[in-house]
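The chain below stands alone and is given as structure tokens, in the form predicted on its own.
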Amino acid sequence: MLPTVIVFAYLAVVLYIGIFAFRHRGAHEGAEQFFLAGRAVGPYVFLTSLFGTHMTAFAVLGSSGHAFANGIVTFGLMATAAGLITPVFLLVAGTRIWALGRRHGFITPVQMFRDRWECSHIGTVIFVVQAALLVPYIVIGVMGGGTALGAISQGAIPYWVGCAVVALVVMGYVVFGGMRGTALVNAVQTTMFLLVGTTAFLVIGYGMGGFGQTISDMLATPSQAPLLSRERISPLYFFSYMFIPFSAIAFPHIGIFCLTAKRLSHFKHTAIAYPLCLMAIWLPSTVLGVVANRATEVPAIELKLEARQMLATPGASLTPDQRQALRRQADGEDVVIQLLHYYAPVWLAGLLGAGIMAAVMSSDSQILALSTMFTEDVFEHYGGKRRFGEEAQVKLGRAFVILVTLVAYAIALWAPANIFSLATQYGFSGYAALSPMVFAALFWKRSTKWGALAVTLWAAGSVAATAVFQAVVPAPPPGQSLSVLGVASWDLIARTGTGTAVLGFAPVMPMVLVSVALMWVVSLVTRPPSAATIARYDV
């Protein structure tokens, strides 16, 4: 139980740091202090907070689990494109969001959309869709907490208890610390899991006898050699993942974080360091997920490999419930923790487990962002602040944090999907489809509120359609594809082991391209905002 004790000690320290931030002079003086930390976040905290809130459980547990099943191609799918595209978007769009926020006093992206396009209720529709799409991202943090604590304690802590512990800790420091507490905790946690990634990589590699021999053994094994190539992912599907990083600038928590920077120069430093941070966390996680396929001496991993083999056996007579149980058993999102338990000294496994928990708990910013959006885009916009005052607005924000956390916890207990697919199929894809709206608001004078509405409804409808499709059509065994709608030799729509394919592409690609077309066509045939409003953004 020593690793579990170390992790709980770490959680106590994190909770203290987050709550201590509330005691900072000025942290409780108003909405801008609570929700944006007074727009005074320094360069290191800005970098680590922004990076940490973008990664969450998806980067450690989700990436290693996906790599365990699909191979080293996971790094190319997510980390390569994100390392190139996200820093550019931060420099191009993030700096403009920061400048407009300073000039016009915006606290949320929806406030900018309303002002830019002279719309009120359409802004509310955008809020509702953004909030709904943010929920899966919050849920994966809670799911990651349950998965990580269960694995660290070797099953002594049930999944539902682990989810509850992480939800309560995050809720505690977000409620009391606001953006200042959240930013400080994220800075600590990001530093922690960046160090842990490298350390875990070295310790496990040494315990396995060196990665060189492990890789050689995998290359000599026909069933495992494809894990060291792109073979498990088709070229079209691989290419379509280039559109996933488009989601970064459309995430409301990223947009809100852009408003917290003290100086514009913080963005330059962040853009330079971001790819390095990305490589430091994604490369160890994906490599460890891949080499876990050779760790048959680890009992928990051996059971996963056996379950995977049963699922892939042609003609296996399995009931839907049996197949679902085997899928859960074969899931590899805890393989890094299992490797640590087996190859690292018990005290070091505890410290490294605490680092993994640091990555898992970075969903705090999404919870705070959702609370900020509700209080600013609904409560304040419809007169609540004028009637009840700013203090009531902050109190409502805290209450909303509690509500969102409880809802995320309930969904995490029910959610059947794994972390990687839940994030990419719903969270990332939905926000990527909203990115043309963000760029239009920032850079295209002729864009209109009706174009923004069309994009918003399309993003919501396509994500909902994907969710319904995947709920109705069972997933085929890993590595296989089931054609659902085809013409001649073309598979228009197919169900894959990890999600959905449209003409061979991941859904995110057609979602983004249709959004671009809708924003362009609908804006051209509808009336633009007034010349005075356009002039206010013509800088």
The other form holds:
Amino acid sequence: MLPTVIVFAYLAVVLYIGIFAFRHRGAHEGAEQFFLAGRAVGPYVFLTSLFGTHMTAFAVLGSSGHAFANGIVTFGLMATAAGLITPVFLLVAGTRIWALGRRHGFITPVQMFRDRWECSHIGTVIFVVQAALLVPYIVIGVMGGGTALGAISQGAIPYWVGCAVVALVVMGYVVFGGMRGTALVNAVQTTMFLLVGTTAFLVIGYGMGGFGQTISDMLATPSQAPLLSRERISPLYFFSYMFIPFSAIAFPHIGIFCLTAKRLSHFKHTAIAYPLCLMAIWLPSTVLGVVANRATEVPAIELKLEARQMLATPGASLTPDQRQALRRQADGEDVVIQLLHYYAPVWLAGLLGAGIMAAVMSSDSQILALSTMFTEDVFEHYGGKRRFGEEAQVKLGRAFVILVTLVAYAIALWAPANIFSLATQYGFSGYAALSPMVFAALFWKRSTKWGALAVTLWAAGSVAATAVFQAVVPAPPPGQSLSVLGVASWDLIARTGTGTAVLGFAPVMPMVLVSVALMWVVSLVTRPPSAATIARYDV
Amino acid sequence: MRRFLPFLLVGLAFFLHQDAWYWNAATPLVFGVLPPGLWYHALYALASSALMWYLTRAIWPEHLDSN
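The structure above corresponds to the form predicted on its own; please provide the structure of the form predicted in complex with the partner chain.
In what comes next, the whole complex appears, and the chain from above leads the way.
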């Protein structure tokens, strides 16, 4: 009971921060104030809010759940790959987006694409695809909230209520606070999680009898020792995950955040600290997910291990529904919270639970980004602002936040996939496939709107094809793969326990490489923008 | 050479991420707790931060500020 009360108190504080930002700026602020915090965010808030908005529920619940099933590979698969690629992209492309945004007054990436490639409706197509790909990212925040609140309350708060509470709180401070409120909340949340995450790690380690002893026990258990190496994921699959962080620079919420920095130098500190912040969150989450396999005295974890065992039993005759139910039961996304409940004192479990909620509730920036994109790329572009005024634009932005949150809530109740796979297979992969378009806009003078359109349609089509494929072909038991299309001994396309493999690689890699080829070939055979436009981007 | 060094280092870091040499090894445990695959990537994260420090000096786009 006490942990739930502490978490609700934390949610009230977070909501107040958004309302405080609203009172501070007033209800009649302009679009640039509401959507970009007046391009005046300071260095610490810029780092923590940019990092916080990139991480979401995926970082804590998704990573520990993935590590629970797959072992230590999770850390290298996502954290260190992102720790290299994301800051390099922020340095190279983020700084340029910042400068061009200031020079030409852009608020969204689509505004830049339209201006850069002298197009209108193609920009609308890019908006639609970006918005559709952002939805899974928002959904995982709501799902994470439902999962976390359910686990913190030990099942007293049903999943649908937990999702609704988190959706309402996020919606509240985004509607009231806009970018200023969102950035402040993200800064508080990231700071809080970094502080309490370390405490949680130490408390659980102590409670389990020390990590050294627990790891040694795992080594001595044949079924658990593989979790301490990376043998459950192939090196090819691991390599292809280097392409997942390419998504960072194509995410509209990251692009929009780049425009909020007060000074260019803020990118310097952010790039240097980024790999360290990633390590501070992902390393403890991965270790806790792995050692949770030894926590058989925790009833909820014991049930998960039993479900996994049944799924892996050779020759087990299970119906698809039974298999699906067992998969849900074996899912490890709440293991950190279960460990906290068992090993930490009640009051500390509440504080640490609030810290986990802090990391989980970072879907705010994505919701705000969608609202910004709709009001700027559709409402403003098609003359709404001219006819109804800037105040109506901000009001519409607030209404759109409510609509998006309600849609995300409905999908979160229905979505069958877990957080990790939902994020990597749809949100991250789709945006990674869009990243060549961002680089072409920023650095390649010969790039054209037709190249951008080809990349956009390819990203949308390949994500849709992956989703359909995985819906039609059921996943094989964990650790196995099912060849669907092959030549001789080569598996061209295979269904794996965690998704899809193309020639052994995750789909994101061919998606990005084909995007690069499309951008290049289609641009070369079509007419570039005027010399005057190209000159405006020669910074 | 100095002009290409930042790009070489980023390319090198990209491929050093694929530490296939410790792929199936769960031992020796570094400090009695970290399997080699995890230890390597913890060091890799620290090295990435150091690389960013170098890049912010070597390829910092100062001209964008004046624009």
